[in-house]
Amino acid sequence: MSIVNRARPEIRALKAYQAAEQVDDTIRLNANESPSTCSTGHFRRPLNRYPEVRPLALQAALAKRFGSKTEQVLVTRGSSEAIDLITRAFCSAGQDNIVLPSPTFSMYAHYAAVQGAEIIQVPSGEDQEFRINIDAMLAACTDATRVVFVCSPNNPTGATVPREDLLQLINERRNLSAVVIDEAYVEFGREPSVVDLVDSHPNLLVLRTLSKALGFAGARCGAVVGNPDVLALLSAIQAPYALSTPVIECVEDGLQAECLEAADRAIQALIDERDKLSQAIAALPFVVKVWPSDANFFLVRVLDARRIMEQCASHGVLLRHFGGELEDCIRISVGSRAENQRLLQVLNSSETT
């Protein structure tokens, strides 16, 4: 059974936008484009022409990067757009719900709220080392659950959900809801992607992004990997020409072999810095705990989070404080070696300690 049957009926009936035909080496008088080429920038494709409705060459390059089939990839404006598309496709306002752990990435709940869907949060508190409890998440699902979100490694805790736990969740919700595994930080961890499960699990959707490991946060490019029938629904919702020509071309260039090799070296260097920085932070007198992380950040429990945040900000170093259940915690993104050394200097200053 396809998970498409759990999508909103009005979305299943939706017809995708029919863009003007694009054929190379033709006179294009069918799309209301300007005949004058913009002189700004130097691109392989002229900016006076619309890009492809869906960038197929980029789609194929991303599929190769992720280890999936080309038809299993929908390119999106970062993984955040994918979250929005999935929520809108499956959740009817006032009727359906999403299930997610807490704490986790705030945009899952944000887009559910925008859609008018109920939000069911399953706590994974400090007493549980912030481990996501899959049994508790399954127990929280109802007949109205349409999407289950899991970020692995999780933001802001950095913890990876074991593959067998993810398989349990996907299998037990197989014909009941979409299961979205957000792998924004997977390149920094020890566990491989679950993209290889897409073929055999029709309700699985995997989110990937180029913002973290490849350093393309400013390009706003990500993808959702899933079964083509589900991606067709999401594509029908997504705006036509969603990615601009400059973005398409810069990401295509960034996916060339030499760039990916450089990215892999940068990833390993960041992992080394993460381990060194987290050990140094753990030794500070006001640090209660540093949680292990499989991401490009780590979570720290301190004695006075707000004072430390203020002290760092006054020295031009910005950290992340969430409040609420994480009131005494700070998330630290791993920077360059120089940036990390500067952070340690500030934290070791007499004003802080």
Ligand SMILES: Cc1ncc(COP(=O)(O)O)c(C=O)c1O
Contents of the next structure:
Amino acid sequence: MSIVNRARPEIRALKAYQAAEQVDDTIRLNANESPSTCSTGHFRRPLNRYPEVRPLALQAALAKRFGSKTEQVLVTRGSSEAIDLITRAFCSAGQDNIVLPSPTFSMYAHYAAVQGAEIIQVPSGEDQEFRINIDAMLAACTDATRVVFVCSPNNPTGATVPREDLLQLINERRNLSAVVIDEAYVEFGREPSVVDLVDSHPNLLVLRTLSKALGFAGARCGAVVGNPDVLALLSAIQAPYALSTPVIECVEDGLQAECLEAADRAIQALIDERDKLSQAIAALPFVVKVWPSDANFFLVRVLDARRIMEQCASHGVLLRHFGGELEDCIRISVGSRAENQRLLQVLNSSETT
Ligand SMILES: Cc1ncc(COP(=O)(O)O)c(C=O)c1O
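Please supply the coordinates for the form predicted together with this ligand, as a counterpart to the form predicted on its own shown previously.
Okay, now the whole complex, with that chain kicking things off.
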């Protein structure tokens, strides 16, 4: 059985939108486009024309970056859109469920709620340092589990899930659930991506984003790397022309070798800053614990999280507080050296100590 059979029957029956044909060097009177444009932007493709339904050159460039085949990539508007597409493709409202650890990135539960799917959260447990417990997640799966989400490195804890644990999850849910490994922060960690497992594991979907390490959050571009049959289901739901011409060209430029080299240098600088900043924060008297992180942020347990949030905000520095099981924790994104220095200055000021 293929994992495609676990998708919603109505999605499996869906025919992808038939867009007007796009052929170079032809007179295009088939798409109700304007023959002219007043755009002053400088783009390689004419802005009065629709972009490709799916941006093939960008897809190929991303595949090269991820080390996958071109047909194993679906380009999305940020990886947020990918989470939405996967949940909609696999979960029937009021019937199916998703399984995810807690705490983790909130958008998995958000899109499941939008879709009317049940959300089964598996606590990672403070006593276990918020380590994602794959055995507990497997035990929580039911016959109605269509998607299992794991974020690695996890947001907001920063920890990478060992590859053998991910393999166990993917293998044990083979033919039963799509297993989504969200690698939004993988470039900041020590473990390689699991994209190489896509060939041999058709239920694996790897999420990648250009919003973090590559610095393109404003462009809204991400991707799902997975089995082409599963991607065809997601593509049937995704809006035609989802990626606009300015975004396609901006990201194509960002994937050129010299930009990637600059990005690699920026990633290394950020990792160095993360390690320095987290050490300095760990030494502050009101800090109880700093979790080691493989991401561009780290989680900190403090004596009075709300007071520190207010104190920093009053000095124009914004941090993230989630409440609930993380009531006494704050997530700190690593900024530039100057921004990090400013944060330390504020935290060292007498009001917070
Ligand atoms: C784990 C994780 N996945 C996905 C996303 C969404 O990223 P994008 O900007 O690609 O939609 C985020 C954003 O913070 C994230 O933390």
